[in-house]
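One chain follows as structure tokens, the form predicted alone.
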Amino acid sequence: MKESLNLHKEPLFDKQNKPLIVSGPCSAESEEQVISTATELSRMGVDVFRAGIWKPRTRPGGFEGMGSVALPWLRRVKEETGMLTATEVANVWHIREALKYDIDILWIGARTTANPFAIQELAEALRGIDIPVFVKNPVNPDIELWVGALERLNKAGISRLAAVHRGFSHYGESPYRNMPQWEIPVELKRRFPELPVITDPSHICGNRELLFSVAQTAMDLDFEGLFIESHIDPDSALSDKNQQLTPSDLKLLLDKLVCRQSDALETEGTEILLELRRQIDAWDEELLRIMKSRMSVSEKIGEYKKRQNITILQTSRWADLLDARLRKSRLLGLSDSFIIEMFRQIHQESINLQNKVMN
């Protein structure tokens, strides 16, 4: 069954004019520190001016937001510079608070994203409200809690929804801090063609010089935007100050970004893309013809194994045949994640299969 979003008939924004930029600081830290912010971005012609009110933060004691004393520099900043403001919601009183000082829009954070209760309890406030809600990733990788989140805010009647693409957690090191998994958004663009869906580098990152990389890559990606941290003195930042850029270091970021066009067919020299393509299928075909005789071996050897009294899975073999995939994969010049998860998934399937003549 294909799945749909009822989504509001004028688009949430421009897709022609991409990338939307959603811009300013982590937290809101004071009257002056909004104000000074919100100039210098509405002067680099940024769409939607960002902060965050109440800071939900993993342990307490940190700063946790200014709270509702907020609000109202936000109401300024919308009044003074004509950009929309944004906002996160994480309870039925934040909504009640934000749209009491006229809110533009509303985010949902990944904390709550992962929490259907709170979700679903966030969707009945916003019954009946026109107002454009965006909806971060839930922080572990699980597009299904992503998807159900945005069908409750819709089935509540919210119509101008945007998925916010901001990094999944993991465990060991990295170099972000939050893994992008790029495969998790661009599965929810397959499922949901037009939603809108925009990539935060910002928590991705957790450290300004990797923003670029991050942003170039939604923008190669077809994104529709970026949510992206600026504060007018980062370093003095109260909360994620490696992560924020000046507003002048965001207008470098952007002035370097290339925008591709998202229809190469409309470019001049189409024939070569569509013959590439047409070699593309070729091949899947016959990797499609290949994967069906290999799993038909493994239906063989999964009989054999009955027939023995053999265990399905021998953890050395499987080791072995790891290591000289991933030998040989060296040679060809192809990466070693991509063999490891490519060959995890085959395995795994031979062991459906044999699970299945065994039993």
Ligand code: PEP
Second form
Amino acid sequence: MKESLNLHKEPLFDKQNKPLIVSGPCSAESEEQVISTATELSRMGVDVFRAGIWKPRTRPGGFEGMGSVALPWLRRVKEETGMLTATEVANVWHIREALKYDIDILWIGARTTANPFAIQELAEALRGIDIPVFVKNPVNPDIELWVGALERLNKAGISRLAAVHRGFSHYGESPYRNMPQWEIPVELKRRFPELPVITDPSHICGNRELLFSVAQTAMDLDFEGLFIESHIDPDSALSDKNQQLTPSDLKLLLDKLVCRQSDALETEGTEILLELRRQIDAWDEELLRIMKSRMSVSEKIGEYKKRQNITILQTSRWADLLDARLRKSRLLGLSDSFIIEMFRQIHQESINLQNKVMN
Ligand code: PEP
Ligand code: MN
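With the form predicted alone done, generate the form predicted in complex with the ligand in the same format.
Every chain and every other molecule in the complex is listed next, the one we just looked at coming first.
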């Protein structure tokens, strides 16, 4: 069955002028903070001003947003800068409030996308009001929940949809707050080529250091825009302070980004090639992440061996490991020579790391 979304004829934004930049603070905290951040962002050509008004916090007691008192501040942003405004809605009351204050774009947060009951209620509340809605991926790496949310909204008549890739939660150590798992948004694009996909490096990274590389990967994968947090004074932010950039640092990041023109190559044949390359890029990202996790475990083994005074290399373990891997890889149709060579390299790197830990 061919899937499709019934999207508005006029694209939500112009691919020629990509990437679409959505920026603003994690939370609207005060009128002064909102207006000063927005004024700087609009000077830099940011298209849409984002600010959370109702904040879904994992634990109670955190800053839960200013609520409706902040809505007139967003209206002021729109009047004074001309930028479109966007905020997160998670229940019917949020929608009513946001519409009263002419918010231009609603976004649905990751925790809400994961809940089909909540999405259905929002879709019903929006029936007959064709406002643009950006749908963040669900917190868990489940593309069907993401697609399901887009479909529920689309069936209620929302035709100006975009997907926001904000990474997926995980258990255990990682350099990211939420794993990018690029293969998932790439697959979403493959299934719905007309649907714009925007990456949110802020919530993927959780810190400022990795923002640029994630934003650049999004551009290399030909995604349509960036959804990125900016605060006039990040260190004093009431939520997500570690990942927000000042407007001027955001400008530096955007100026450094290389946005390649994929359209020039868009003849039928090359489009297929580009798509396949996107898939390869996404899988390679994943391979690197997996390799990093594997090497972290090797280091832990090194620490254990040091404490217990055990040698790094136990020949029988290495021979058994290689045998077991070969048995599995044969089932997958991978060649022995490739697998032996690959595991030799991986094993050697583990030994090098353990050597470092022990000496
Ligand atoms: C946000 O954009 O501030 C937010 C809460 O995002 P997410 O739903 O991706 O966690
Ligand atoms: Mn945030």
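C-alpha atoms forming the largest set that superposes within 1.5 Å between two forms make up the rigid core. From a predicted model like this one, the values you see are computed outputs, not experimental measurements. Residue numbers count along the first chain shown, from 1.
J.: Superposing on the rigid core, is the Cα displacement of G61 between these two forms 2 Å or more?
T.: No; G61 is a residue whose C-alpha shifts by less than 2 Å between these two forms when the cores are overlaid.
J.: Does L276 move its CA by 2 angstroms or more between these two forms when the core is aligned?
T.: Shift of 2 Å or more: yes.
J.: Is S30 one of the residues whose C-alpha moves 2 Å or more between these two forms after the core fit?
T.: Result for S30: no, shift under 2 Å.
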